[in-house]
Amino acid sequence: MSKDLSATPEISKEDDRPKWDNKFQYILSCIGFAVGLGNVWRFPYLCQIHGGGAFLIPYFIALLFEGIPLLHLELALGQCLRKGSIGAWNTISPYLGGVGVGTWVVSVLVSLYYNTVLTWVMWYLINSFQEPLPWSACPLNENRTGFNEECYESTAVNYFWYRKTLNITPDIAESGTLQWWLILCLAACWAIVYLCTIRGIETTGKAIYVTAIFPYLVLTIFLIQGLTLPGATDGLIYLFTPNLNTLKNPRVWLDAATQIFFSLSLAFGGLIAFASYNPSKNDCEKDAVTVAIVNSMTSLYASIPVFSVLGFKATTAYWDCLDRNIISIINEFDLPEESIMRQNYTTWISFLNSSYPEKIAGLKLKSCDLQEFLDQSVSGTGLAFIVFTQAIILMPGSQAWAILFFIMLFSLGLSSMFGNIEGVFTPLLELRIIPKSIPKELLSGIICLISFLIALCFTLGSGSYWIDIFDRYAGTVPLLVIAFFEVIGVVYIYKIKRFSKDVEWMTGRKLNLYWQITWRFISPLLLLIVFLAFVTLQMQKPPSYPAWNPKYVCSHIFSELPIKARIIYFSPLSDP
């Protein structure tokens, strides 16, 4: 049933097959594709809550075993037999064709929400013009008479998320409206994508150059400014302090696996699609060494800048909280100005609590703990749009950091739409179904259109609880599967031999017995375990989704101080 890749002469001789300028543009695609949100946004709040360094023990070691056996197995098939996802597995065997739907499939889901993202990322990018920008402060009531009460209850950069930019509902039950200015900043992110994609990699070639360099001297923009705001340092040492005893735990590796897995962005077809545009002689061995290290070198990187500015933010929380106790002792016990100090507040705290306990307990004073501050993980968009931006306001020059920040982010989300659309256009190209009359830039206008009219479901005011849903189960589960069966149907139904031979050819030298034992054995053994580790977990729990309900009040985690907020968690399948 299989077919011999390399005796395929068609494939060695198609000459009116798009090619990439140069080897570099082809990498960056690679890099651009991997690296994404997640390597900001995921990867430190892992490594915080999972014991710091320690974390990067299992990281590293799912990074050896499955990450890049893995990517180098996808290169090398989209390489040697040119061709998209659906195509290639067809080739391999008829029997595997599910595989590629499977992967065209994921890549369009993935698209649709992703892109939302990057629509919430330029709605940010707009209001940063602003001066000041508008989550620094709540608005005014409706009688100017005092702040907003939902926003006054929570905090001002949770009011400009959820009730300025998503007009969020209390579950996902109720719709809600269409939001105008998310659906027009949804239309020009895919009139953006469709600009890039135009002409496939014609055009992404030559965006790629900035949409994967550009986030790096951002990175190193907040890496200097970072390190020299007070607090980083805590941040820092916080961060990579290893905690041994967290790799006792087998979520630690769980969420190692995982997180290797999806920020080389595997299974989604867009790595077989950009290698399928390479010569046929070419070293994808090395290819992707080098773009699963740079991979990782960047969420190590990213790491440092991002708990450089939350070790300030927690810094700066602590010594406001001392503060509101200093003026509260002053007051009370009608001490001179400055007489009380950050620096002798504990000494004061333990004389007066001795001499004057029932005083000191009626004042009711909080308790001010740096590691509590530094303590408040959250990963994603509470990184992104709650946390960050409420840093952000505590910079000098805020406003240019949140440009920064948010074009940043944009450039890592349109790099990693590019990998994404590559996969849907791909297998359309090459599909019968589609004639060769039709030019590609008919072809990709339409598949940005539908997608776009698609995607509007997102910017209902229930969008993104439906984004959350979409994020948890489109892209987790249906990848793993896939990834299995395609180390699967390469070692066991093409036939290890067979592939070696195909991968020798092109690059000019034999596997070693490295990717002989992790393609035959511990890759697909990995998937296994960690497919049947996530399904075990999502049945240890009823799924739920967090809700901004403003009929709830309790604490929230997002705030500098325990804060009156209205975050409530829902089950989408609980009973009626």
Contents of the next structure:
Amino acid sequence: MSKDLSATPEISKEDDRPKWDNKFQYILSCIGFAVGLGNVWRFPYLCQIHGGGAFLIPYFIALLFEGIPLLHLELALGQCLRKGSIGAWNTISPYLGGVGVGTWVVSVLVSLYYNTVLTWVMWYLINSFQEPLPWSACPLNENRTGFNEECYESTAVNYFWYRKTLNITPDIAESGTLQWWLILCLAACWAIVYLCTIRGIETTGKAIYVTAIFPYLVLTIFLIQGLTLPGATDGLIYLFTPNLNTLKNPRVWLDAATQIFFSLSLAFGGLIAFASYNPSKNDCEKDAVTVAIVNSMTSLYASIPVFSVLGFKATTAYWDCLDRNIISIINEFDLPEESIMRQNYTTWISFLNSSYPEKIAGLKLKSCDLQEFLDQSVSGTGLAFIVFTQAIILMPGSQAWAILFFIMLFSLGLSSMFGNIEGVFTPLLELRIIPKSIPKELLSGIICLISFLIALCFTLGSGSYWIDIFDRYAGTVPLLVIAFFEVIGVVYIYKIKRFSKDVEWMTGRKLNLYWQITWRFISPLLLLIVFLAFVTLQMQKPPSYPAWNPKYVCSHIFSELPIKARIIYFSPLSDP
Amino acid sequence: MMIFVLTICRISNVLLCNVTDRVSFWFVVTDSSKNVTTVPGSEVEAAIRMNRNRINSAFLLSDKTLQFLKITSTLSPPVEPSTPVWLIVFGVVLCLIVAGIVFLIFSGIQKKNKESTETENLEEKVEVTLENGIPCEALDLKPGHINGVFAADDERFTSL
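Moving on from the form predicted on its own, please list the structure of the form predicted together with the partner chain.
In what comes next, the whole complex appears, and the chain from above leads the way.
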């Protein structure tokens, strides 16, 4: 049966099934799909909070026993059966057709909200063409005697993000109005996605050369720039200093497993779709290992400029804190200018504290600690739109850096969107509910139009809260469940002996022991454990979401909703 | 205000006291026309507010480096162009995208038309060859006739 599937029907199918132009295009598409925004804004954060270099240990173990086997499984499946996710799972077993439908639905849901994140990136990108950057200064209030109150209480970058971009409502129950500027950017983003996916892989294959390679160029430029900034080394030391004690916390292992899983974009159906356009006699084993390793290396490579810039930002904040204290002291004691510098600040402070303690106490000086500034860990949209934008203002030539940074984020997200859309598009083409007379251009246009209309709800005032929900519940647990059934389905229902023969026929070598063991036992077991741990952790605390409430009377603007609030910046937007 | 400009012109009217290492000082302004009485603080404040620019440029300093305690400077509003810059950039980007989409759709339609005209041409050629000269079908359809003259000749030859 397996040989029949692989041998005879192909010869007729090869003529009308689209093909990759060359192998490099296919590999680049898979890499582009896997490498996404999460590599830049989730992995460095995890490294930081889980003991720096020590996090790499559970990360690589998870890569070896979970990431690479599952990736190989999906690529081999798609290549062998030469169908999209729904068709492929129906072929494996009619009882497993639901797995295919599940992956299709996940791809649809993720495409919807992922493109809205790209909308935000595009908004920041087109705003980067002005001098000075709009998030660098607070706007004035009505009578021009001071700054806008909401902006003054927090920071200019926060104000630009929460007010000028999202125009966020204090609560998810208040929907607010549609923000017209976001609608325009959303339309542009879906138009770009349509332009690139108009004829399926014929057009994405060309676009991927740019969108997959460009981010690496920009990361290199940021790497060089970042390393020359003051304070970069502090940031890097802070990131990579291993703290092996964190490995005792099971949360670290869970985070490593989930990060690898979501980072490789498994169980979306996109990888199966990509692989189905391959010639059958293709070495999918080598492809899987290549894609997985490139993805992990990219994560590591991206964390270096990110943390150089974060170190620079922390150092500048520390110096600002010191400078403010120095000015107050000099003003109070009428000391000559430049008598107290950053270097001798501590000696002066201790001397003044011993001689005039009441005066010093009266000044209400803030304690400046570099570690404290470095400890402010941020991931997700907070990293890109708040922390990084703040750091960019401080760099010379900030406009150019902002433009480069946001184009890089856009390319990263766009190449992942190609995979998502392919995961939606390919099964629809094969489902035969759509008549053959409809050209591909029309079908992709309809998909993009419907997605745009549904995604309009994310441009409401409460839109970002909805995206948070989608990201947490559509892009996490369902994938774990689907992947578990994928492995079980192939290994125990399709039978691994049959599958091994298929893979052997495709790659030309026998499946070695590593694949046998991981596919049969280790990966399903690991997935089950991760799933149970994930669900247990979610159940332990009541669901909550961080909200921005300018009317909350407090020193901080972040309000606590009826349910607990978390750190405002945390967003699990991992991958793709 | 003009009166104060005249009186401040004379440096002797500005009396400094309490000069510190910090280059900070207290000062009062006397009104020589009123016999060494000091000008009220509120009037001095108002004068400084009006002429801040001139005072700053006289010392080659700015609002940030020359501070008058209790006199806050009015902030200048940020420069805003008539059309926001981002709309212009957005317009450019959208035009490019729409041009790209239209180009791709038209090239797709053209390719389809070319393919369908090619297949039509092939079919026509096939018909023409059939109608060249005597239609071959016509020959095939007629059954053969036996010509009695030739058939009878067989008897003249002696059998071997």
